[in-house]
Amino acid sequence: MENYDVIIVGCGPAGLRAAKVLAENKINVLALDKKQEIGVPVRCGEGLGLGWFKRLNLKPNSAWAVQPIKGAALYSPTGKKVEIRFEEVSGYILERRMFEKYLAREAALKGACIKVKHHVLDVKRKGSKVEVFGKYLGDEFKYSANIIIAADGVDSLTARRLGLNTTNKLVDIDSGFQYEMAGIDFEDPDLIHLYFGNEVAPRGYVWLFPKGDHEANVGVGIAGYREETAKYYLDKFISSRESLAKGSIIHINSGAVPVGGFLDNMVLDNLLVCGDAAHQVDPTHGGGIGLSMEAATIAAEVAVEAIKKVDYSQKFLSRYNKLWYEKRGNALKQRLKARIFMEQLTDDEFDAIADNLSGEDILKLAGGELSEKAKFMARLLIKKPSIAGKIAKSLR
């Protein structure tokens, strides 16, 4: 049986930046995925802000960033467009598949050992360590770690297997369905677009990622729990618009994603949970690439740490719950809130807001100014005092 300091489960953004970080400080470091292929398939809108970049020290590449993007487009129920738009590069559109074989790539280069097509299909502990065990093409195979970083994604068996239950509610999971599209027209190429309103996504909005000046990723997500299902309400948005619907689908990808129920404790004895296993993910609109990595960079300093203290205990990794509310999970709560209040709004109170806001509203509000964000309120509470039960109880 081949001994590791750690082996990740799940080789996604979180896992992949993970094993970087732990093999540039010398950690013997196994990463392990089930799929054949190292970034497919893709569950993802594939957008990543300019700030990642810059906080993951991240160079864009155009092998896999291959759509600068400039701002946004936000579309009300009634069609209102509230455009933001910034003089440079605020973002850009990955080919996801391309960006986790560079991330792949970067790990290895740095010492990780990654292996796919390697189903977990058990983790149990054994004295101080715990083993693996699953199968590579019909052979079995078993490994041992001191750690454990469980980073397989929103339907992650590996904490559940080793005593953490990471099962999420209900009511904190969307579910997303994605056409990329070929042979399309839209305004704004340096622009996202998405769209808002109940019969146009409940609890969500349909996305236009442009990849280029008539190839998109066009998607929707909406509140997990409804009757109809995402790829109704997809459908029924391109089918409205002849500028979509001419188009070719040239790639179809779906999944669960989690908006909401945040672990308070995402660790175990020799356990570290990060990335869609832990819902790491944008309660606002459900994007998680750059959250995962982040997580994953803290979980791999706190196993870094515990290994040469030789200390894998529950009580020492908790040092990464406390380093990941501290720097983003906190600030993520509040932004739950934001995602109640939001899911709670008529169309008539979606058209409202928009009338009352601009970009540079948006830009003001997300900067934190109080007086604009008073302003705004006022503005939005004569027109339409319904509102402002909702907030309240969001707050709540």
Ligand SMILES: Cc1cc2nc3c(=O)[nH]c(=O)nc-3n(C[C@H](O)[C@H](O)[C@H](O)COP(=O)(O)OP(=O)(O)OC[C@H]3O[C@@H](n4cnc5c(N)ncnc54)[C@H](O)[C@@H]3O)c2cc1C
Second form
Amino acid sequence: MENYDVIIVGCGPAGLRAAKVLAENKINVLALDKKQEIGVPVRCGEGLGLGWFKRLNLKPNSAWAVQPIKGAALYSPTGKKVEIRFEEVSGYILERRMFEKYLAREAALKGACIKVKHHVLDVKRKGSKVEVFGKYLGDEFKYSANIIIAADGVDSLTARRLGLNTTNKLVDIDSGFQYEMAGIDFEDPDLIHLYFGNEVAPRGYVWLFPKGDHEANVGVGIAGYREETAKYYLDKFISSRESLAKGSIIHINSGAVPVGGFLDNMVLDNLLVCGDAAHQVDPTHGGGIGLSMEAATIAAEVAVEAIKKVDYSQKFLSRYNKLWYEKRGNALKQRLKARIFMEQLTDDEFDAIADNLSGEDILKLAGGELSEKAKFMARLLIKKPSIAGKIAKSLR
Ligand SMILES: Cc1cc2nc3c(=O)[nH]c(=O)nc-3n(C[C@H](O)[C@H](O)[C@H](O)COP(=O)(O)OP(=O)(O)OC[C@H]3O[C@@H](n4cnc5c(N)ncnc54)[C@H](O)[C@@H]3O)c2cc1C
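Instead of the form predicted on its own shown above, give the structure for the form predicted in complex with this ligand, please.
Complete assembly follows, chain above in first position.
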């Protein structure tokens, strides 16, 4: 049986990032994925903000960062548009299957061993190690490692098999459905377009992420426990707009997004969990590419230390929890409150916010200027006192 320092289950952005960091540190690492091709099928709107490129030290490459974006247009239920536009590029729409292949090549170049079509069916502790069992093209395989990184996405079973409950509550899952559409018309291909409202997308939004002047990812995310499906809301949205309805659908993808906040504890003996498997998604918009890669970097760095110290205990690996909370977790907890606030808003209240908010205001609010926040809230509460109770509820 082949033995590794670390085995990663799942080669999405999280697993591939962890593989690269481990290999760079000369750790003997194996990364397994059940897919037959890295990056395929895509389950993603493919948007990634520029901040993530900087934080993750990624250089945009036209092979996978296909559409530069300079801001966002937000639409209220009655169609009021609030535009945030930057002088410079503020993010990219990716070609994610190419992006993941790029991440895989980078990891392999550093020395990671990546195996596709390797479906992990069980993981069991044996002595101080963990054994990984699965199937590759009908044949059984068995590997062992000191540490397992569970990066197997929203449906993760790996961590559960080792005793860590990663189950999502139904109420904390959003359902995403998307068409890649060609031959459509829309304004401003250098902006992402987000449409809000309880009729448009309950607890979520419709997105239009441009990929050129006449092509875009048009998708919707909604609370997963609705009677009507995400597809229903997306089809309704598209059919009400001739500029979209006239286009062709060239790719369909869908998936679940864990928006209920990340796991409080993401480690056990021999185990680190990261990415969607640990629910490390921004609860306000469902984006998880950057967060999963950031978490994977921290998890891999802690695994490197653990291998050096020959300590794979939960106590040692808990350093990952601590570093994650410090770097990102504490801020993300606040964003969960923002989501809870947003999901209570009526269409009327959404419109009142749009009426009282300019793109400039949003930037000031995002910049965290307290006096600006106070001024905005005062303005809003005079117009819509009903919002006060909802703010209080979300802060509880
Ligand atoms: C419709 C939709 C739109 C989205 N849009 C965006 C967006 O625009 N921007 C953004 O930042 N985020 C977006 N997200 C979220 C983003 O896709 C995820 O947060 C991100 O993919 C998480 O990466 P990951 O590596 O943790 O998991 P994944 O990308 O899900 O990778 C997990 C991998 O594990 C493998 N795996 C699972 N089980 C096993 C097993 N037993 N054996 C072997 N391999 C296994 C899977 O094959 C998969 O390759 C969207 C999600 C959805 C569903």
